[in-house]
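Just one chain is shown here, as structure tokens, and it is the form predicted on its own.
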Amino acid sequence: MSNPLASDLNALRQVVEKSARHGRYAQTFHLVPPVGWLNDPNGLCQLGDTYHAFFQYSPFSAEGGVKMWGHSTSSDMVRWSYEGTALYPDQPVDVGGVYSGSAYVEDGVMHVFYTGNVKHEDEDGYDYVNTGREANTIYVTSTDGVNFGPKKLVMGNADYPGDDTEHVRDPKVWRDGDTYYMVQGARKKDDTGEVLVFSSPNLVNWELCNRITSNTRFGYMWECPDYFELPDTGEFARHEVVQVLSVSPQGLHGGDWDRRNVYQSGYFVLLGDVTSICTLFPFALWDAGFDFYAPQTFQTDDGRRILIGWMGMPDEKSYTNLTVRDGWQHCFTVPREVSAKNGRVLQWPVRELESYRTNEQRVSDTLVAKDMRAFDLLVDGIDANEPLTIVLANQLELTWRDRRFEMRFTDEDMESVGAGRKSRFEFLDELRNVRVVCDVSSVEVFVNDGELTFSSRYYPVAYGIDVMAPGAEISLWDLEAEA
């Protein structure tokens, strides 16, 4: 590394990583940081036979700090290997942090775009929303995900609409025909969120072609946008393709939003042309649990659309993570295959996870199991008129009663299994099946073939599973994915 700042950060990072220990809540098949803090998934892609996942990384503190891009790879999206830090905040255009972005792969080259954050010294009372911040769109390339070429500034504050604040970030890029497109999240000066759509003939020169927002104010900032299309495989599909605009809106209040997370992640099904005239259908949650934010998708070489989310929640003070005492915090979700059926968007753990199943158990009605730290549980053929109860680690209850599916921790203490987490629930017309994928310190619940999910971190003292599902078929497997 010729840049002195990058060299120094690299040396300091290696020092703290050498002494890192994940402790009792180390995950076995979830991507975690070697040490310190992890947040948004970035640059998700497949290059050759290798899957690449970059992540927002602050190695010097489990509570966050200077942002760089950590880098992990996998051959199957289950077992991940840490490859070091790919991008450091080492230039004037990103000195405040290498923020979120994406990767587009073409002809063996990884084209990476990210937000270079710059916060000027507060000499004039900057609010860092309308003043004092640079949101620079940076472009860099790599052929291996490890060695990157020079950073190019392709857009800055002057290139964004004049009625937007200086909060414009998180570029996601794709190609359609001979044209490249990019979406970025933005906050307007009237405190409404929107998605900016840009086009380019060459990945360097970008021009604004559309601005997308809801008919009524829906939060003040739309972070981490993503756009993709899914073939609808349903027998009663109205359209051959479902167009999906994913966003993470901040500032939703009132009604049901007050019982949910401080920030949300979800999607609009879009009708029309994302680059010009389009209509947004009602917002749907990606995940109704405690720990899910800033998801990003990519397409595999075999055509699957894969979604990975950050298993964390920014600016949340009511609960915590007990891994902080071990010097690290947060992880990614299990990669999820995203599909569409009869206009519904579904999520399901990547099929590669099933190859790690062992010790199958099949029973009806009830099941009790102890000491399973990583497992895959499926409850199928559920009678929607009967109550369902799944208890994990004696304190996490998943219940179905009166058309309400709930994830609830029975002990709300900060030192409990839920570390302060309480309850999340949604109302459903029916319940057909529930799949629960657990790692040492995480729970991901997939309801009705993945129409809805609930994700949470948890910290058991003793591991156990109790299922009461009258009339249902219950399947349970150990997941032995640890290297």
Contents of the next structure:
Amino acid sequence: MSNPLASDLNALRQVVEKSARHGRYAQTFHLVPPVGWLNDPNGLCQLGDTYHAFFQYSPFSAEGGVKMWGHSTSSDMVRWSYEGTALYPDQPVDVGGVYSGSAYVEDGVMHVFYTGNVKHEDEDGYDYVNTGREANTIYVTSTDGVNFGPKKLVMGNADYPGDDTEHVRDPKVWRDGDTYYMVQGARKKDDTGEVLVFSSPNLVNWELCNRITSNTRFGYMWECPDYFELPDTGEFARHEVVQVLSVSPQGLHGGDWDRRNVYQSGYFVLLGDVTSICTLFPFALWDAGFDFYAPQTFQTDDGRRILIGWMGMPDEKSYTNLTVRDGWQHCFTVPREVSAKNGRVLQWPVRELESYRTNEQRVSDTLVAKDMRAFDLLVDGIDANEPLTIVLANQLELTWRDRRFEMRFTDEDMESVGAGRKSRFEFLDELRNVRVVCDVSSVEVFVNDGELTFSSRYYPVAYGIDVMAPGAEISLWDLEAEA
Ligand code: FRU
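Having seen the form predicted on its own, please provide the structure of the form predicted in complex with beta-D-fructofuranose (FRU).
Let's see the whole complex now, leading with the same chain.
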């Protein structure tokens, strides 16, 4: 490492990682930072037989700090090994942080694009929205995810539309025919969020080809955009593929938004051509739980579309994570297979997780279990006219009543199982099945084959599962993924 800033950051990172311990809330099959803070999934891809996941990483504080790209690998998306840090903020074009981005793989080469964040010294009273900030689009390649070539600046503020603010970021790249495409999230000067679409013949020269926003203003900034197409498998499918534009909008207020998270992540089904003329269907949430933001997808070599989210929430002051006292905060969701059926987008934990199931129990109507810390619970064949209750760790209630599915912590104290979390709910026409995938300090709920999910961190004192589901079939497995 020839750059002295990068080599010192590397040395310091290794020092803090050496003394790190995850403590009582250590996860067993969720990707976590070795120490400090993690946010967005970045550069998700498969190279040969290995899955690579990079993450926004601030090793020096559990409350965040300067961003670099941590790197983990896996052969099955369940057991992850930390490999070190891939990209440091060590150049004038990214010195304020190696922000989020993606990896596009072609012929064994990872083509990585990310935002080099720069914040200028505040001598002129910058607001860092319209002034004082650089959002540099940087391109770098690697054949192993460990060693990277030189950083190449391919776009800067002057290359983005003049009516955008200096908030443009999070490039996601794909290829269609002979052309490469890139989406970036942006905040316009009139405080509306939008997605910029660029095209390139060679990954180096990029040209703006489309700007996408909703008919009516939908928040002030759209972060972490992603675009992909899913074959529709349903017998009532109206289109061969469902086109999905995923965004994480900030600034949604009023109506139902006030009872939800500070920021949202969801998708618009899109009709038309993402690179020229298209229209957006109404926004749908990826996840209605407390901790889910900035998801990214990639395609595996066997053709599956995999989504991983950040199981955390920025700028949320009303609840916390009890792992901070052990020097770390946040994790990724379990990787989820995304598919479409009859126009609906579904999420389901990667099938590889099922090979870690052991000690199967199968019962009807009710189930009580104790001391299971990592488990997979499936409640199927639900009678939607009957109320249903699942209680985890005595304090987290999942209920179905009056067409409403709710995730609620019964104790709202900052030191309780929910660490300040209260209630999240959505209205559904029916309830057919519920799957709950729990690790030591996380809960992911998949409702109706994954039409809706609820993700949350939780901090049990005593582990326990109580299911009351009259008429339903209940299956429960331990998940033994710990090495
Ligand atoms: C989303 C985000 C991205 C940005 C990154 C910085 O959580 O704000 O827009 O690139 O985090 O860590």
